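Below sits a lone chain in structure tokens, taken as the form predicted on its own.
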Amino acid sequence: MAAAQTPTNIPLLTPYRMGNFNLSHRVVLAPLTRQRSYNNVPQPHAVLYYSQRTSNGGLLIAEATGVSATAQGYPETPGIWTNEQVEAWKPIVDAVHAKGGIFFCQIWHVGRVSNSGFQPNGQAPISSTDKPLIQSDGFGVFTPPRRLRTDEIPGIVNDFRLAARNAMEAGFDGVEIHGAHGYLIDQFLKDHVNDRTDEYGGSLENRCRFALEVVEAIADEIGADKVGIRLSPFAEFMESKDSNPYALGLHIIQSLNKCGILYCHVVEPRMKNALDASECSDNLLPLRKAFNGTFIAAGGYNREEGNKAVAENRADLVAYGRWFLANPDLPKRFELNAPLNKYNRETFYIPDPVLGYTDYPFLETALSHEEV
């Protein structure tokens, strides 16, 4: 008979110091767009939502929050460059404090994935490029973007780092830099939508620059123990990819070493299209060993995954998605093995104040309803 594991047996249940913060596990919450922020402003139903989500000395990352008017892409996402905003979260954030929680806030600017409809007057959307979106993937129609003059990207990087400081007036621990999945920063970083001819663009070094000054900005701001960035170099999300995604991931990681930074949360290659993984030789190990910080692996990890990515020094922390948002309690299901709630595509991205979104089970509940 197998000996039961318990918590200090099963990696990803073991605690870890993330600089300054005490996790008691290695679960995390990873940022997840809900598209529940009604005209850009949480809502109440989110204190709801990610306290139950929340374990004491556990650490979650909020949904990517706009840091700025042009930085909207889709409806109903929330922001933090108003007050209105800033307020609006404070309770949310309470909530999770008050169980315990550890709360990063996931700042992000959309770039060229939008269309004139979210963006002030009607303008176009702004970009590294000029280059349209042409894919939909049913995730909506994109107006052609304009390319930011050399002289306007100092005042977008004075917008994110407004916004990670209207993220500490909210109350949030710190926060995470989206520098993943084809939006702004990524645009800059990959070169085949970056096709610049000034400082930001041509040599991995340019490309890089829009990046590290966000960094750099924010870390100034708030302080670099407090800051973290995701990054996707593998995946092609909103047609942005980069021939040598390795060199592109191992020079970024290689700069923010220099920056000190708290963490970097990385995608896994197997995720090309952010939605499912696909067959890939490529790993992450060479970025993880390159970073000098706490590294999170994310992407398509199940429990067995997870605890094997721990066990074998591969990441310091597992960031889960799609299994979270079903799975409310998940690192306590981790713990016992217990059966998953599935998940349902068709509720994560609507309105809706509590289907697909409060509304599933926890274990205790599951269970007795069982019993009945």
Ligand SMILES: Cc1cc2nc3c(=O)[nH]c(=O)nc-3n(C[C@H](O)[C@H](O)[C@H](O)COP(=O)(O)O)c2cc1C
The other form holds:
Amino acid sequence: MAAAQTPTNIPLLTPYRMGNFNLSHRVVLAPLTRQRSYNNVPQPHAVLYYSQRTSNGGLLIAEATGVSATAQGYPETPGIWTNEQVEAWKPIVDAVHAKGGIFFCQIWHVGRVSNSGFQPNGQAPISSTDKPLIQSDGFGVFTPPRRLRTDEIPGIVNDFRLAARNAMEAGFDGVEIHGAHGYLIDQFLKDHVNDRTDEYGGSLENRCRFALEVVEAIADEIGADKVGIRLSPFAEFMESKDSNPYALGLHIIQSLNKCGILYCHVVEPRMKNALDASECSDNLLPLRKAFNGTFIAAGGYNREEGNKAVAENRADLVAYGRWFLANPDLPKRFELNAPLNKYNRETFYIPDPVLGYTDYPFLETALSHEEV
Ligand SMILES: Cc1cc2nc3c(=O)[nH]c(=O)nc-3n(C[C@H](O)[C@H](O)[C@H](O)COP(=O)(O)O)c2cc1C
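Having seen the form predicted on its own, could you give me the form predicted in complex with this ligand?
Every component of the complex follows; first up is the chain already shown.
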């Protein structure tokens, strides 16, 4: 094992001021869908799960949370469109705050990554297109979507706005708009999916219109200083691919600068399928340089690479998914250069309230187990 470093030597563990938030370090909990919110209502076991991953001054991003009844596409994922859901989030948010964490809610609409079984009255999922999703990447069965009419789009934008308002009512510090990984916003952004001929399709400006309307509506509602967005221009997950990811990323980022939002959270080009890294020569530097606010990078990072990204000013913050899932005390382990628990893919998406969720050991426990 490499010698333990002191916190001052580790770029990841240096403080960072993100807008009005004073972060004590740069190790962010990435949004992680856990499918344990029965009937789309966050459960008491999430109190323990999120508080385990909270550190004083650490930033956490909650799992993707549905903005409306048509937003869902996976079993037992949480929502934030009903009073019951808002009330259920409150103790979870309180627990994070009690330990000094800063908590953003990731809000999403899955669009065509759904099937009629998840939809109200068994209707078809909605999307930018009526092109069906064929390959499931092992993530279920999909019903061909219905293309949203132009006049329906303001209603969906409004669903995002209301969800953001509800997130603030639940006590979250802000929201992260899920514009990545082939879900509804990405279905508008990417030219391999968006085949519209109205003002929401065709040119870069038109394909970015829906995303920017969502951003503006939410910024108007809760304040731009509480809004982040996640983007994955390079990813091809859920058959959502673009022929020019750099142009797309730069265009949307330049427009986001005008809105003055707090942060932009971008998934590394190496994460083509959202979950596994592959060889890739592209990088996020042009996007990082273009964005005026806080830049969060994610995807395939370990301790060393995260330190390097911060030291070289390629990111302000680094979000960790699988390592944080399996190591509730990840910042502490990075600080001590301690060994990490391995993650278990088999339990990523099971509905159990404990297994693969709140039972990953903390360092003290892991070490004392090793000793016996
Ligand atoms: C179990 C699991 C659930 C995920 N859920 C979400 C999600 O809800 N929203 C999102 O934007 N990304 C989601 N992701 C992607 C992660 O946020 C992250 O980008 C990905 O795991 C790559 O980062 P890593 O190499 O640090 O794990 C998920 C990944 C995993 C493994």
